[in-house]
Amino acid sequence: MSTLTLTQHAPTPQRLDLSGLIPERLAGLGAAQIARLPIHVGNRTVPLGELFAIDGSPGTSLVVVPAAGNLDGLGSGMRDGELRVEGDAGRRAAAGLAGGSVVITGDVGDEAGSGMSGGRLTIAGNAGARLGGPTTGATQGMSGGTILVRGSAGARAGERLRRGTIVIAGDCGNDAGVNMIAGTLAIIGTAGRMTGSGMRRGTILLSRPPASLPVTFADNGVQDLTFMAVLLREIATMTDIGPWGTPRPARRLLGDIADGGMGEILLPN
């Protein structure tokens, strides 16, 4: 499998705008031809190999070494092969992500994952806000394919998260899956104030109960749920750190009401 590296030369003091350095945009073209590429600097474009050395040969795989993290993009628009981010990414990364791999091993900026309809996105730190959510001016949120946060993640996480699965292994900020629509979020740290605020379909899964709920969510009490075998099967493949480990009985509270939701909120008994 042919890898292309590309190292940052330096940090820069503007922000990087590297959303077209895709697999799939770069296979085939020759080194002379992906140092010409224009990349965004600030209010300029700057050819990449004044920014970056180039090594190997683009195909499926592209490994990005950022010298910080202030490059957005990295990612999105992806529909197949592998990205590696070996450091922190900026904003948006593997935003619109349809199909492949992206991995990052350190931290990301806000709308990571934001508007993806399927792939992988795993992120080894912690996430900013908004993961997983709808891009700018978009009324819907991640669509399919599925998100592991390692570390933590900031507020509104799986905002309008239509379908797909999203794992935060840390703590999660306020509103976490507000206006949810479906798709399952699951959070194995503590999650912030009015968690589910606005859900209207969908399951949250906690380890734990949130810093506060909205009061219009129905206590179900202890339900013994047949389907969280198979949802924990789902989050053991993702991550070796579950939430409760076995199955066994959950407390589940339906909502938001006040939206006309039914939605479900799963804490451990």
The other form holds:
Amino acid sequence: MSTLTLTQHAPTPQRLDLSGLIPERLAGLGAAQIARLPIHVGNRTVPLGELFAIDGSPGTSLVVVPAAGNLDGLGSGMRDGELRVEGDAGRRAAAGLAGGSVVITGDVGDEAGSGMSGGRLTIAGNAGARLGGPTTGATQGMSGGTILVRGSAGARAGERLRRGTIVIAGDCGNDAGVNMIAGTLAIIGTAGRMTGSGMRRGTILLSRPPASLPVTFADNGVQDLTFMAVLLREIATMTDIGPWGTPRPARRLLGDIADGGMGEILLPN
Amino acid sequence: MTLNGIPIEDTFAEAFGMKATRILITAIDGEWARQAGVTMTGFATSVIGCGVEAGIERELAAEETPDGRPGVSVLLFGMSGKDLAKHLERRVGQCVLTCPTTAVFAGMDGEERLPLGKNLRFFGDGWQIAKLIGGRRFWRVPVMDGEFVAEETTGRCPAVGGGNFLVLARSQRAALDACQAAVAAMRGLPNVIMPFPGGIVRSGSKVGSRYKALMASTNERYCPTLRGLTEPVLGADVGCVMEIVVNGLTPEDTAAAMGTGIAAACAGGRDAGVLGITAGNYGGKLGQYHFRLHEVAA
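Since the one above is the form predicted on its own, can you give the form predicted in complex with the partner chain too?
Every chain and every other molecule in the complex is listed next, the one we just looked at coming first.
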């Protein structure tokens, strides 16, 4: 498997939009063509070769080594292949990801995995706000695939989540799973205020009570749910974190009653 | 060819192509998983009258199942994918959905899929919930003991039905003992079921009948009470014939099960009252698979 490595020479004061640099689009290009690809730096257009050292040959695997955390759109729209970011990524990392795997060894900015429809996003550090949420103007958030954040996530993680699984190993900001449509959001650390507000369907799995819940959740009592065994096993496979989280039987809260109440928050009993 | 002094006739078992599927049923304990499996595979001996042929393939330990509970794996065989789909849904709906604490999962991958929870979910009357976990879709249907979890679909594959051999014995007891030993040995193998009661058939049939309405009727040549009237294939000392029918996912599975079964049936030798092994051979009228006894028992 051939790997192309792009190593940023030095940080730029401007944010760089690298949303086109994905393995499937670079695969057919030679090193010289890649070096000539235009990158917008503020109001200038600069060849990629001036900003990055290019090593290896393009194929299914791409490695980006940023010099700062202001590279936006890394891996966005990817449908296949592997992208590894060795360091911090900027905003909209893996936005619209449809397949393949994106691994980020550092932190990511806001809107990571927004509008994702497939594939797998792994963030070793922390994530910003609106993880797996809708892209600007979209009516639904992530609609497939998996996101694993080993650190913590900001506010509104899983906003309007439609399908797929988001696992946050650390804490999570306020309004996690706000307006969730379906899908699964698991938070191993502590969730913030108003978790699950406006959710219609879907599952929010918590390992401890959140800072606060909307009053529009109904206590469904303690339930021993068979599907949780399947889900917890899958999360254990995804995370390699080991056993964690909501034990069975779990306390089940149904909500948001103001939006039909077919969603659920599962808590330790 | 003989095994422990018992002659193995140089003939072949005639089997035919079928469609098969596997499902995994889990429950709160092995007893209830088995109960669901036994119930859904009841009245599933022959496609002639039951729609499908089904049986419990084996019991599953908790660590082998998707939800970490004890279970059973069930194989169902039908003459067509459509038949199989119809009877799978009917049996899971009536016998597994209704059985306390159970859940049902796909037991087979593959491109060709059969609905499992896909339509049964409507029992939930709108309260059902879909969960996509690890690329597999599950339905959670609220029921009075909690939730019935059913995977949306299961796989389907081509298979072989009607592998068989006949045990010729001195008495009913001797035939039954040999057949029971054979079935016990065959149940240790994967990918096969013996769909008849206890795995054994006493009413081996031939294709057709003198009555137009019947597609199968008694195999008079092997009926000891007709000796002297019909084509003489039974020796004077044969007092009972019993048949073991085996359905397998592949010809290799069927052949392996037949070989294992024949060896076990002959293990006691002639002293146990077993006088010969032959097979249901319908002169090529029934199916495209021919399992030669001398090859499978070698």
